[in-house]
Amino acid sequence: MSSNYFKVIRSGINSTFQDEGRSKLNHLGIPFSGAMDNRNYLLANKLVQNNLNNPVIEFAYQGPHLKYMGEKINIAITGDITFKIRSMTSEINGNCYETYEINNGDEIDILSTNKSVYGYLSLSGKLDVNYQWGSCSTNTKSNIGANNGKKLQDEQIIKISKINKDFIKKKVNYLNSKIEKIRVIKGTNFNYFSETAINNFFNKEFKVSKLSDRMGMRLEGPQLENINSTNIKSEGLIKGVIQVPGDGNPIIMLSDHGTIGGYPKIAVIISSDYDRLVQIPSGSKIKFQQVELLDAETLFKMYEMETQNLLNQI
């Protein structure tokens, strides 16, 4: 066994290993996967001075409770998270977007996300995880990636293959902002839907279903009437596309989505809004706003600039 490792005391609700994901494999039926909230993933790695594509532990709603054994390391947690760090002599309430030194025998207890879904735990070094097709990202639907494609389990040992001993204290001021409306561009089957359905889509609220996961976000609300065909010939899907099955309730494809689908597509979430979309918890209400493609491209450039500015502050 590696001399540096975490022991999982409590695995949490949906804790997996993630990195930036897999590219150019959709034609083989292998989805992109990767961290759901890319900005928070990148900030987690930069805080501990890692390569930006290093593996991290992604968790949803409740994170893992881990006990560390080994040489001193730095850790950081990003998102809107309540967590504690316990040593033999003390217990502190941790702050997100700030590094902490963890010593042999210390525990990290990630209690919950706060009105959000995903958080990220990074450490100054490299997790000893296996890769498939150039990525460690875990897809539990397909059993792909690190940890044999499974979520973390209680009593599991997480080995650390390499430690970065740069223990400079790092911190960045960042607020996970909410978004009033999720912006979209028209989907390829936009004209399949009635005028009433389109009006409802852009003017009525939808509720995020409890059935949502890394594969898709199911919505409940006004049923969207299809006036053409509720099924189409299966074709390629992308992250953020909104399919509408026969029951009229939209499904937003997320990071572990299937690579083809046969439901009409009414719209696509613009890339700059995706990180904030995935942080909307079940039971929340959302609304959609249409933008043009040129506006979506401009907004994404602004998102990338903001992300880079945050990384440069660390």
Second form
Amino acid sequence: MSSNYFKVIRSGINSTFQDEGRSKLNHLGIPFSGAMDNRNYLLANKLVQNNLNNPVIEFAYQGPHLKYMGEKINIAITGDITFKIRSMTSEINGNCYETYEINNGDEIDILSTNKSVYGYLSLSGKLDVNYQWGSCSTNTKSNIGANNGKKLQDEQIIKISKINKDFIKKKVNYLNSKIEKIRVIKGTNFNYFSETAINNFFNKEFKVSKLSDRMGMRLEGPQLENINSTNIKSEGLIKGVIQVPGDGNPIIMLSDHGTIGGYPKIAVIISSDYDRLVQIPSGSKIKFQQVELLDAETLFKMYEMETQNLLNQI
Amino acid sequence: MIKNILNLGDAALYCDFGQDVNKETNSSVIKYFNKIQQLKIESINNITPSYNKLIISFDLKRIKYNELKNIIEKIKIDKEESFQKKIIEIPICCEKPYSLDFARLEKKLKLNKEQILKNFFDKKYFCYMTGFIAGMPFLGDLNENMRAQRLETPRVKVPKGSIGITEQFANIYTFESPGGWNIIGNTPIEVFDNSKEDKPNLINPGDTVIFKEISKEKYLNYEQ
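The structure above corresponds to the form predicted alone; please provide the structure of the form predicted in complex with the partner chain.
Shown next: the complete complex, the earlier chain at its head.
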């Protein structure tokens, strides 16, 4: 049997194996994890005709540089990414949302995400990774999941099994829309904050701090004044919750978030806007807009329909 | 009993069991948690119990807030239910460099280090819940005079094994993690083991924890 693998020449800033994530474990302190931008994750798998819950390589800002050894394979990259594919005889600039055939000795060099954070590399086969609690998703904070819970490392080998030999060129037209406002629903501690704080929260811009990662997005801007208590009894969290600690700087819980927190919750990001939220790079500005539960449900339905439409076009 | 249910965003229920944090309220939360788990409702992603709250997150593709709220409101809890309880001893070293926040605590609590340690080690602690990070136990209750607020700005990195206190509770950082608790020491023990998929947590809700002070020398030479 032939062996197929990538050799990691450069691992990138934060490259991990991800799938849909793991549920029903929050009570043990184990978060959902999974691909940060779910739509781009699904599109990546669909392009190479995989099951939609297959593992992919997620990268942030600068992606990995990989050398492929083995029999011919199809790959696709989703997001807003600059990347090159090099063979013995040529070098091309790759397009996102389009499959490419990769042959023995070819290299994929994922240089950067463009004014965004996350991108996905899928391939027409199965990444040979270990699963924990039904998911391969790597959570580097708890050392859980594929790759012993660690980021990709330089020089490591990524084995690939079960190559799908159906090489139909696939492509979908999709432009990641840049966001103007992130929509939120009032949080359960909304009334802990002063009128000025609430006005600032909905009218002023916040800057995404460079201390942001898969666990949380820290924001810098007008400090949000708390008029009740800066602590609450620790309680469960979900992704998208915006906590405000005593210093008044909001922190948004992301996919690898702590399962419990004790800072007041001013608001929660609505489900339809999560994919776009996580793509806002550090240093960029963000503004919030309040919506009601019913609006959020309708917006999610539209988001889901749009995702399904894109998947159906492939 | 659940006093009130609100929405937390568009894909979670926020079930409130009342303001008081005590073993009775917490036991009621745990009973609901067990019951809802047994029902195996497909559209539920996670059920997260805490002292006096139960957060139920769900798959918005399958169910909406009001539909799930109706299901949860109809749940009846059987009166008597017991959960497994263990007594666990945790060694900790409270010397430098493990005791990060004594200066801050001495000022906040108006107690000296000796008094703080005596109060801390004289207690038995009840595990109310686990979480925040994998396997972290939330242990109560600290004496009234030991209750300090969280740090104004949480640390980006709290060392693995740190023992923190805030308000009426103590906890153990099972991993290096961001966090805002006041750190008094560190344990060499593994409190979370992810190679045990069925029982990764050393300490579980309902268990009793006793802390035992060890020297830095003993800490450095500790064998699991």
